[in-house]
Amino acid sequence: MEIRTTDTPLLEWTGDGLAIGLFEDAVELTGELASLDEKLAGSIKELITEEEFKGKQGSSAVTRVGTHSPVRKIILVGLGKPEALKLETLRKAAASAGRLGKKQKCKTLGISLPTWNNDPTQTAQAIAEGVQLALYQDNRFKSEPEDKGPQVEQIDLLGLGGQEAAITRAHQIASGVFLARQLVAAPANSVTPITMAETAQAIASEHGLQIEILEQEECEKLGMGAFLGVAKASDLPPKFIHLTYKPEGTPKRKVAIIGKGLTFDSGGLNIKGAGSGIETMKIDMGGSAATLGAAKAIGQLKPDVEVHFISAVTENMISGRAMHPGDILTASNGKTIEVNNTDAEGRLTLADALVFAEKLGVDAIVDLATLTGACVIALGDDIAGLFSPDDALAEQLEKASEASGEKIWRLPMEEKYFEGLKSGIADMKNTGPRPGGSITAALFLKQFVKDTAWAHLDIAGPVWADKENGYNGPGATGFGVRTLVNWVLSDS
């Protein structure tokens, strides 16, 4: 699929389908639209009337135009109130246009949407992102693709000529999202610690990043007892992945991104029971997938920021070597942990990854993890939880999230809740009481960061969508990649 920008007027554009965005309660046709409607024998006005199209955000309508018309199909997409226009509005409108264009068997599609904030560059990028993310297909595990119909081959963004660099940037970011989606969607017999390390090596090779893969013996020498405690039961070797992007010259800042990398989570000896969703636990490396997706995008975008991409990757399995409930593990910073639930394993792997990251001397650390069901109960399936003791870093991530359209919500780190993690025989337990479970999980992680600005994103909800949601789903969403990229680029 080729996405192009053009200044070809609406009246002169020709192709299979033309998608036009209209604001709510402002669907009267004037100016160029009125002229286009006249050229198309009143088809647009007729569509608005017959479908009672009001321009509400998320609404759409389609009609076929006369046989000899320069445009075969007209697609209207609602934009909502003009004063509420955001980049995310354009992203979702473009996604809707792309999906409808495909459904209507349009090989060529023109999209005409308003410019956000007098900024054609960000407008073009948002539209290109939305349509690419919406039309993404993953047929890797099907013997034959279910969708054998014609695909959208060319998309023209009307009124946005000269924005080729924005389209390129959208492609680069989307490629990172696609990688994250592919990793999360793949089954655990396809994506393993070994293949995750191979994926990281491929990113390093293709985009000029440095790479370090720590094997089990090296992790032992670094005292990573928490990570290796989780890894003991698996027949597959653990892999500690450390990718580094370094810009030319002196970087403006140095940051680390850490992703939870459980390629399958059985729960360990506290095995996940009936109704636990164990069959979906291939997604428990969603944080690592986002981290590698961001690495792929950053490697192409090349900002003036040094970025370390880190993931302690393993399975959480059951065997005669498995850690037991009641075991005490020692993390690489010397902290001791009483394991009172082997199904709270992600925070154990993150503990050693956080200690490793801080030793790199970075300015800030962000970790992403499908960490707690409690966060899904609190915020639902669409919103990630943000935890940070650093207001400035939290604000940076909130701005990056708003720009990307990936929703996050800051939750409190109530220090007194750490009482629930106290152990009589170790420095802490790995789980606390049921109330505030996502908060106590964040407080646990906080014990492994001493002085560096740090934030934790619990992405257990939005990493997967059961149904189509804007330009995501059904399936893996690649959540986090675009927010991370925006965060890194914010100072570049």
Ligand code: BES
Second form
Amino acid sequence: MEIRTTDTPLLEWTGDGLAIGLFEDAVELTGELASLDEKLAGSIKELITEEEFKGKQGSSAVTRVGTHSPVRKIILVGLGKPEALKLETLRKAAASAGRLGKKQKCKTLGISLPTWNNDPTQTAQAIAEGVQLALYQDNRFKSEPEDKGPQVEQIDLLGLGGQEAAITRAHQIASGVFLARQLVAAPANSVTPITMAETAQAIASEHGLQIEILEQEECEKLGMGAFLGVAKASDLPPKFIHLTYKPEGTPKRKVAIIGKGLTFDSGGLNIKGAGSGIETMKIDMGGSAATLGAAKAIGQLKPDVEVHFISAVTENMISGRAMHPGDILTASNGKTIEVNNTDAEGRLTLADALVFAEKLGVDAIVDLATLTGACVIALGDDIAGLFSPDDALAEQLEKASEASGEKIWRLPMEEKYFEGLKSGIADMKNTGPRPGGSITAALFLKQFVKDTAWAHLDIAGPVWADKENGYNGPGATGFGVRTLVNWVLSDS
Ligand code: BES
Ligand code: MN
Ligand code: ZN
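Given the form predicted alone above, what does the protein look like in the form predicted together with the ligand?
Full complex below, order starting with the chain above.
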């Protein structure tokens, strides 16, 4: 699929489908649109009346126009109130235009949407992102592609001529999101710690990043007892991935991004029971997938920031070698952990990754993890939990998320709840009581960061979309990649 920008006027554009954005309660046609309607013998006006199209956000209407007209299908997309227009509105409108264009078998699709905030560059990028993310398909595990109909082959963004650089940026970012989606969607017999390390290697060689993969022995030398405790029952070797993007010259700042990388989470000996969603636990490397996706995008965008991408990758399995509930592990900072529940494994792997990241002397650390079911109960499927003791970093991430449209919501790090993690025998337990489960998880992680600005994103909900949802779903969303990219590229 090729995306081009053009200044061809609406009236002169020809192709299979033309998608036009209209604001709420402003669907009377004026100017260029009125002339187009005239040219199409009043079919746009007719469509608006017949479908009672009001321009509400999320609404759409489609009609066939005459055989001899310059376009075959007209697609109207509602934009909501003009004063509420956001980049995310455009991303979603473009997604809807793309999905409808495909359904209407349009090989060529024109998209005409208003410019946000007098900023054609951001507008073009958002539209290109929305349409690409929505038209993404994954046929890797089908013996034959299900959808054999015509695909959208070419998209023209009308009124945005000259914005080629924005389209390139959208492609680079989307390539990172697609990688994350593919990694999350692939089952655990396809994506393993070994293949995750190979994927990191491939990113490094394709985009010129440095790479270091620590094998089990090296992790032992570094004292990563928490990570290795989780890895013990797996027949597959654990892999500690450390990718580094270094800009030329002295970087403006140095940051680390860490992703939870459980290629499968059975729960361990505290095995997940029936109805626990164990069969979906291939998604438990969603943080790691977002980290690698961000690495792929950042390797192409080349910002003036040094970025370390880190993931302690393994599976949480059962075997005669499995850690027992009640075992005491020692993490690489010397802290001891009583494992009162082997299913709270993500925080154990992250503990050693956080200690490793802090030793790099970075200015800030952000981790992403499908950490707790409790966070899904609190915020639902669309919103990630944000936890940070650092207000400035939390605000930076909130800004980055506002721009990406990936929703996050800050939850408190209530110190008093750490009491729930007190152990009679070790420095702490890995699991607290059920209430506030995502908060105690974050408080646990905090024990492994001394004095670097740090934030944790619990992405257990939004890593996956059961149904079609804007430009996401059904399936893996690639959540986090675009927010991370925005955060790294921001001036902070
Ligand atoms: N990987 C799960 C969390 C999860 C749940 C991710 C649902 C995606 C969807 C995590 O390792 C886990 O098992 N957490 C437990 C923690 C509990 C044992 C304290 C949970 O949330 O139940
Ligand atoms: Mn678990
Ligand atoms: Zn897990």
